[in-house]
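Only one chain is included here, represented as structure tokens and corresponding to the form predicted alone.
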Amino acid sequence: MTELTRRNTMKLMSAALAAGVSFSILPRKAFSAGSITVLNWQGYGTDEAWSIKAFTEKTGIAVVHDYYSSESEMLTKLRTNPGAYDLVVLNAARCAQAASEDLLQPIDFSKVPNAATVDEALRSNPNFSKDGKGFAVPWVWGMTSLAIREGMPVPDSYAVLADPAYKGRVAMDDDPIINIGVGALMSGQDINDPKDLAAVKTALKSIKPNVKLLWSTEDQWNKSFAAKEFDLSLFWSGGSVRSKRNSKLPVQFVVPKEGGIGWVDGLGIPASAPNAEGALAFANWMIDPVFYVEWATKVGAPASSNSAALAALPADDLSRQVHKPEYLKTMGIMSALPDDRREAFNNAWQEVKAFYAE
């Protein structure tokens, strides 16, 4: 990992300023005796050593981490450890749940100046809000959509998955929530609450002649695509960037007219946070273009919620090309599902898979 030196920082800022991007400045050492504890997945952006070093040198705030291995564990830690955490990374769907349980406090956006250039489609997402107040700073996002072998016709609809031209050449993500979402889009419904599951299943079953593979890991996808087992697939936006940049695969990520199936992670402040002000300063740093460009280009990162940060990436950067701001206008964001609906989605997908196997 490349250390974020003063020279690198100034180079990044100069390049972005030349492109018309403005940067906020981290607060001076107002909290020199303070520290914050961040709750997150391990190895997911907030615990980059070079970033923490730069932040602490600028603000005097020490940053320590605790980790979770599932979103349910994250919620349990928030419920059972009041006062232990200052900042938590949580998916938009889980943010709505945490806010409903009063586990989070409203965000004082006046102390997160970089949020001024966070895309409004993300800031206004209902999963991040309650009673007109925001309960998380949108941080990063990504989506599932179509990936096609370069040189083939670029599809404009998920209907292409059932096109006879791709007989035996389609790969589907073996995820019930994603597939029900795709079936919902194919049948003109809401990805989070399709009212006609029969129509969803009919749409998915229409793909049967084309389905070659149900994949479950990025490594499996890469190996099968490299072996030319399929040409068209559901795939992750970030996965397509890694497949092309790291594995040199000829893949093109495409978002059709129905939009992608999106996810957003946010930065929340627990209701009992001992150092909410320090946590807000760190949240501001996490969406700062200086941090993001270094993270994205040297380590690899999802798309930043901050349009100024995405604009600061090199013009030929694959993540910038894949995560176009206009995609946010059509992207449906996955929300928390009640247990009965999640079970119905799982059962529907199992029925479709059994049909594929016949």
Partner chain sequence: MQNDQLTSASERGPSGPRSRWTLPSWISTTALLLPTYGWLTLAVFLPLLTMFVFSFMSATPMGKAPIVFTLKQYRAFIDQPYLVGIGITSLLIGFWTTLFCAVLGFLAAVALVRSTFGKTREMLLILVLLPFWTNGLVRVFSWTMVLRENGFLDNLLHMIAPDAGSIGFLYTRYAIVVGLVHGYLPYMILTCYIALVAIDDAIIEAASSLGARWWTILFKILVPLAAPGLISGSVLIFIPVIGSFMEPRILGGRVGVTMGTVIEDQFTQAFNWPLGASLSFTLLAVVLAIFATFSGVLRRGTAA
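Note that the structure is predicted; figures quoted are calculated from it, not measured. Numbering follows the first chain given and starts at 1. Compared with the form predicted in complex with its partner chain:
- Hinge residue, chosen from Val160, Ala336, Trp263, Ser100: the C-alphas switch from fitting one rigid part better to fitting the other at Trp263 when the forms are compared between the two forms.
- Once the larger rigid part is held fixed by C-alpha superposition between the two forms, the smaller part shows a rotation of 35 degrees.
Mind giving me the form predicted in complex with its partner chain, seeing as the form predicted alone was just shown?
The text that comes after this line covers the one chain and nothing more.
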């Protein structure tokens, strides 16, 4: 064994120092434009390896990810970790809430050239703006509606969730807003402001014998569907495309006559973002037709907010088939909720869950 002489110690220390210096200098040179931290759902567009590679090669900005498993968790992370994130993916409803809490900064659209072809209706969506300023780049839209195992009869109404034919074969999305929305549609009410919450609860409770499980992540949905634990479920339009294309699952997405529960996701920049410039460049890349076509055709994506990107999709694309433009006419878009209503929705869903568990 080498003796611990003074010379050896010096050698070791200088080697360690050199290694440390080179480690800290090299990446900084390679990514002179710095890095950005993106907060998003896992496996939802921003973290595709090929896309990040192309983006980093083009701009020199490294992309790091952190994930949330529910939208309220996302808000909690924004509130409790100022300065940690540069770009956050958030729903229109949550965007209004985040903007009202000063968690986001206004978007400088001049630095997002691709936003020129973003659908004006989406860009001026009241949830995305406050005091005439845009607080998020509209990114993608889609719906939550029914997904059913291929070969089974195609349902035309949410009433099918309570159909005894599906006893123990239904999965629900463990999300208060979505479920209250479904309950509202089942009882013929507005998804954002149901006047009769008791009727919503009754409608949701009526499907108890059918409910097998409550899912909260796409991964969980895929595994349970593949294990044939359920046949009918509330599911995301984009999720159904991914499940069908990537996991080869026999799933068919259905929008019944009541319409889907629509959502628009935007890319927002936290008020405390250390690298807002880099985040804007990444937002621009996210609505770029080049990125979108590859994302939609290779992986499966919701509909892009950028009409130029949507138009670039091949006509027989699965995503394009699922996101038929006529659905936009029937679908209601989830919007921001006042605190008391949100709490009422949360409590109502908690009560329904407790009823399911009895």
